[in-house]
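Form predicted on its own, single chain, as structure tokens, below.
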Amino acid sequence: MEASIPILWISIILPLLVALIGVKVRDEKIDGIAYALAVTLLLPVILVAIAAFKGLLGEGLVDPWMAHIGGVGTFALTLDGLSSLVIAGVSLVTAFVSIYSIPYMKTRITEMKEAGETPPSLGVYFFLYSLFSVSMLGLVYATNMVLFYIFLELTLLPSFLLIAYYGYGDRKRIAILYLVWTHIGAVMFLSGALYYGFHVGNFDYLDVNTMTPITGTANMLGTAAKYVALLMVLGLFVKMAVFGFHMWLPYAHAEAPTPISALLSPNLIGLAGYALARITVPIFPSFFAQYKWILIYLAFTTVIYGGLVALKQTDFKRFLAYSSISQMGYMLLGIATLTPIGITGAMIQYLSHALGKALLFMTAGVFITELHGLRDIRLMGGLARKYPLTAALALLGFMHLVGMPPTIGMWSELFIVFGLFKDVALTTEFIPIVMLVIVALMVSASYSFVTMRRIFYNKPRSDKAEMRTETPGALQYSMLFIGVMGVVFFLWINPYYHGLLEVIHKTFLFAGIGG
């Protein structure tokens, strides 16, 4: 269905216009810009909710502004069941983290000035933040590999500058590390995409006229199809921080300013998982069928490795970075099942991780801001007495990661496991898969609740943990809205579930995938 107005382009342009106005606004008057930015960033999730309420997610929505370029394909923006929860995750987190950024970044800039540095203004911060946010939205809306890559590169530039300008520690070196690693992933994806597009004659992966995936084109590549698919998949693995491609993530996500960590980890890395499901699975179904079990065992390795290393961390933000690696393993696992229910679980996992991990990074930011940079878990303890609301919201965040009700994480893990066992119930793989599922879930529960206890319960282990009592403000209230939305999606999952399944069944039908 074609929209009557270019609403998807408007949802990208409006936040940028608001942020451009804010570049010249003095820091002490920036609050209004941040709130206006939050309102405009909420537009996509409102569109998703309306489409779900009207039952339009299976059919999809196409923006009327599009360009047809010979040899390249169609540049267009769309929204459908497969992208709906990804768009919702990006929209909700970027909107409420914008409000969260007001007190956090004021404190951070004051710290930098006291240290003799001259950081760019808050207006510059919110412009870069806006560009980062809308680039992620554009990446999900895109229907063409070239347009996808343009938005992918646009996410990289502002996030690199935000780390370099406002991060912690050796932030310039870490920003360059982040830039180099993630750019390598992007270029690997682009190399495969260019070979594909030049041989096929265009770079489209979604037909905007019928809202159906482009399939069968890999046959035109002959024996090169496997290597093209491998390049694109490995490039996305770097962006997704899958085990073996994850080395850059703990440094960048731990030393970025916390509002940006709350976008990098929950939102950005999961977009590579969305790209696997949207682009590579429909175009290269035989590749995924051939290497299905390798991908499943790689996913389990990512889940368990990330979780075990997270348990060893003493820095709260590094702990969250490694737990993000573990959570991406679940997303890869759902996609690797090559079943509609498994991929549905993977897309719900994106939203669950986005909301849950945003809450936890924002929790870390509360302590960094209000307890003079407290990040060392060994110096925490007893904080639930001082910060009861923050503790409750952090618990909700951990429940997202573990997959416990009333969080949407319950649905994601349930559907991923259902998809996994659909094909292995009567095979020799059944016993090892059961064991791996048990270990993976135990590891996730362990790193979540052990860390919850270490931070919020027992006796305080330092003077910093006793410094002050919680006075809820913009930091906590923005977290509260995210926490509430996680429960809302848990209760109102049905239209999104059916919209996802309808699109995935259609994709499998066109791609000739069983399941």
Second form
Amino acid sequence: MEASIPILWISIILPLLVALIGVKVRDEKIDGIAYALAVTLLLPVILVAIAAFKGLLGEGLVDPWMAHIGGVGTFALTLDGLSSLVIAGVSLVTAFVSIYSIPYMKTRITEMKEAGETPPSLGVYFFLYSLFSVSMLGLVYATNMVLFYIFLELTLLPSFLLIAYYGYGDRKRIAILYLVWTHIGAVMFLSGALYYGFHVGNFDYLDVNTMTPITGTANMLGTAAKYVALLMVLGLFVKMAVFGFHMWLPYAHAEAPTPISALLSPNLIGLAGYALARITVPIFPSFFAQYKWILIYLAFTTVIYGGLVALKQTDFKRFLAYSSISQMGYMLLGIATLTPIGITGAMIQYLSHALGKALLFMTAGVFITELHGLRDIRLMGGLARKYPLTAALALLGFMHLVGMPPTIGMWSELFIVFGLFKDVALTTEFIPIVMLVIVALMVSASYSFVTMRRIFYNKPRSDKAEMRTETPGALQYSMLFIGVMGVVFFLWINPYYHGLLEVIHKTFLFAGIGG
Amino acid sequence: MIDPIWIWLTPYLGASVLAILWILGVRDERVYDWVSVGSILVSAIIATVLLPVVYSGHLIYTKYSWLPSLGINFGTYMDGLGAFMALVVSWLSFLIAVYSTEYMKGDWGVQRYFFFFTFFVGSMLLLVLADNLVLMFVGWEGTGLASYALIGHWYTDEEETWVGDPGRKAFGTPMYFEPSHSGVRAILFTRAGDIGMIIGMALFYMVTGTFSIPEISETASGWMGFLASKGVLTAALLVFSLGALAKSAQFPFHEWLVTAMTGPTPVSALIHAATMVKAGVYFMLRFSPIFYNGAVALGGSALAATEQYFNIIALLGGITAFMMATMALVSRELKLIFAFSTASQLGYMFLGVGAAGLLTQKELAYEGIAASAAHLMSHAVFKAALFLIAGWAIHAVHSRFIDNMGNFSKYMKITTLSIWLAGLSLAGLPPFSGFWSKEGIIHAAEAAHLESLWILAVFTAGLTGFYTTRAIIRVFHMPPYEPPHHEAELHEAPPRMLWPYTILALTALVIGLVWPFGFGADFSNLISRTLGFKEPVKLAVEFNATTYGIITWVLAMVLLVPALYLALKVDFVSMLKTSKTARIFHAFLYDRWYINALIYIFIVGGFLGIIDILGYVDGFIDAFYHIGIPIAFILISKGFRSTHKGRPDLYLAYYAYGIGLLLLLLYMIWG
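Switching forms now, from the form predicted on its own to the form predicted together with the partner chain, please provide the structure.
Every chain and every other molecule in the complex is listed next, the one we just looked at coming first.
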């Protein structure tokens, strides 16, 4: 359905306008800008909710502003079942983290000034923040590889600057490391896309007139199709930090300013998973069918490896970074099953990981702000006594990762496992896969609950929190909203499930997957 | 008629109200008491009001849409089993909530306590009333979460909240557990089983395309036949039942339940004795008639596979019953004795279901299942009473060790009477409720020709009598081995604690008394309204020579205790000091057959080793990308730079070589 007003473009432009106004605002008066930014960033999730309520997700929503460019294709923005929960995740997290940023970044900037540095003002921060957020939204809305790539690059620059300006540790070096690595991923994707586009004649991956995915075009590439697919998939794997390509992630996500970690870690890397399902699966179905088992085992490796290495970490944010790698493994697993229910699970996994990991990074941020940069788990312990609300929200965050109800994590966990067993049950792979699933899910549960204990229970292992008590403010309340949304989506899953399934069924039908 | 959804929804609403009040800053304890007790009472009343309707043969079933295309709805399915479980759970929860208002008074985490308590009750009621697997799973995980939170309620880990002797080790593995540690253990052990349940659900999704339990029951012969034809029926049923085995602490998952005793005692009573650990038994009661009917209808390989499955269930139940009873013999902590006993009695219930599944005569099979249900009820009542009394005993002497307790009978008459009523019910002596139900299970094992398990069950019944009486005699009728460290408060418990356990203990007696006079028949009638029961059930104990033999054996073991401790005054403590054999035997039982140590050494230790290795692997990958590749490029760059030192003659030479090379290449390509 074509929208009567260019609402998707508006949802991208409005936050930018708000942030532009904010650039020159002095740091003391920035709160209003941050709240306005949050409200404008909530627009997409409201749109998704309305579309879900009206049952429009299967059919999708197209923005009326579009451009047809010869040889490139159509630049248009859309929203449909497959992207609905991804949009919801980006929108919710960026909106609430924007409010969370106010106290966090004020403390951070004061701290940097005390250390004799001159960081750019909060106005600049919120401008970069909003540019980062809307380019992620645009990336999800896009229907064309070139537009997709433009937005992909647009996410990179502000996040690079945010790390370089406000990060921790060896932040300049890490910012460059981040830029180079994700750029390698992006360029691999681009080179594959360029080869594809020049041979096929355009770069579209979604037909905006019929809202159906483009499929079958891989035949025009002949034998090169496999290599093109490989380039694009590997590029996305770097972005997604799949095992072997994950090395940049712990640095970037641990040393970015925490609100940005909360955006980078669950949101940005998950978009690569979304792109796998949106772009590469419909275009190269036979590639995924052929390498299905390699991808499934790679996904399991990522889950188990990330989870186990996370257990070894002593830095809270680095722990969360490794846990993100592990969670991306689940997303890849869902997609690799190549079943409608598995891919549905992977897209729900995006949202559940976005909400859960945002909660956890925000937890880390609470301690960094209030306990003088405390982030070493070895010095924590017993914090629940001082920070009961934060502890409760962190538990909710961990429940998202583990997949426990009443959080949306349960659906992603169930659907991914259902997808996995749809084909493997009753084959010789049955027993090994059962063992792998048990180990993988147990690893997630172990690192979650063990870390919950190390941080919040037992006796305090340092006196950093001795004189403190929790006074819930913007930090905790923005977390609370994110946590509540995880429960809301848990209860209100039906329209999203059907929207997702309808789009994926269409894809499967056109691409001829699964018979 | 009232919508049965309110039975589980009311406690959930109560818990939500508490959460909101807490966020709003309300900390007044009485508010939490009232909201919690009140919401549980409402659901108990609704469950009671609806019971006669189910009893008279009507199924109460309402559905609200959630994910309808998968058969996942907010469906409340109240058949005989559901109604019975709802009744038991809600009233026990109510009594224990009342007890908690006194027990937890002034505790620093009392608000959190009542939130999770109420949340637990909602989840448990959801679990037993859900009409589909996913909704049941939601309740199932909810109980797990509440259990985790309440086991670790005193998460600051003060020594008086531990379980086990501080400092004790077995093969280097510490055998004392802090609350926060126990909480992690509980959730991880049960989670391992739950993953099996998820996989089981995945199989149902694949084979039947639905999660609705009534539909699974209807199509049982279809999907069971399909799985049997692929040769995976036994494996599939076992994987599906892993969650039940873990939740009900059956071997090899039993370890978590023992250390769960770090939680506040009312929690042990409600969650780790009376209700949550029964979820696994409920699961078996719910699904075993379905499996049984399906297998009987199919015959052949499906029947053989299902019998294999029931055999394994019976075996695990029998082993758990025996193993845990032996551990209870030597334990020094009052709550631990009852915890071992709980796992042991749950083993009986699994044995009952497993044996029932092996019976070819339908009436007998249903009877065996009903006997397990009966034992579930009687155990819930008397074990809750025992734990609540233990709570008062521990509170009175400020110590969890029975060594510090003694001579309670002089100071608390009603409590003494209550513990004897409940204890003899646990021992399984007539006319107490425990006798009828345990007898039914042993009878089922006999009828199924499980001779060795039958012997084990009978032997364990004697052990049960022994350890129960030992605990009662030592706490109530003997002086303490060591005087308590703190001033003991030896008097009757305050009314809000005294009444709940007295009522429960009397209930254990009354159920036993009225059982042969119609109550047993009423109970059987209710249970035969359960999904999958195709014949009316008649639970009746036949008194024959075997029955009298078992009663005599148990009675002898019960009487042996006062004979040893009071009449002969056998000094077990110095016996341990002098005899090495006794010490080895004692340590084997006291350290729980070393199973905990083995789990820690091999499984936990193994993973820790892997984590260490992976740490190096990660370091290697990191070094490869961030040191190796940059160094390689630096070297290449240096190499090239060293050839460019500003000498024109060299550049000219390079140029000439370059041109030559290019020409050579061109010649090779086109020539």
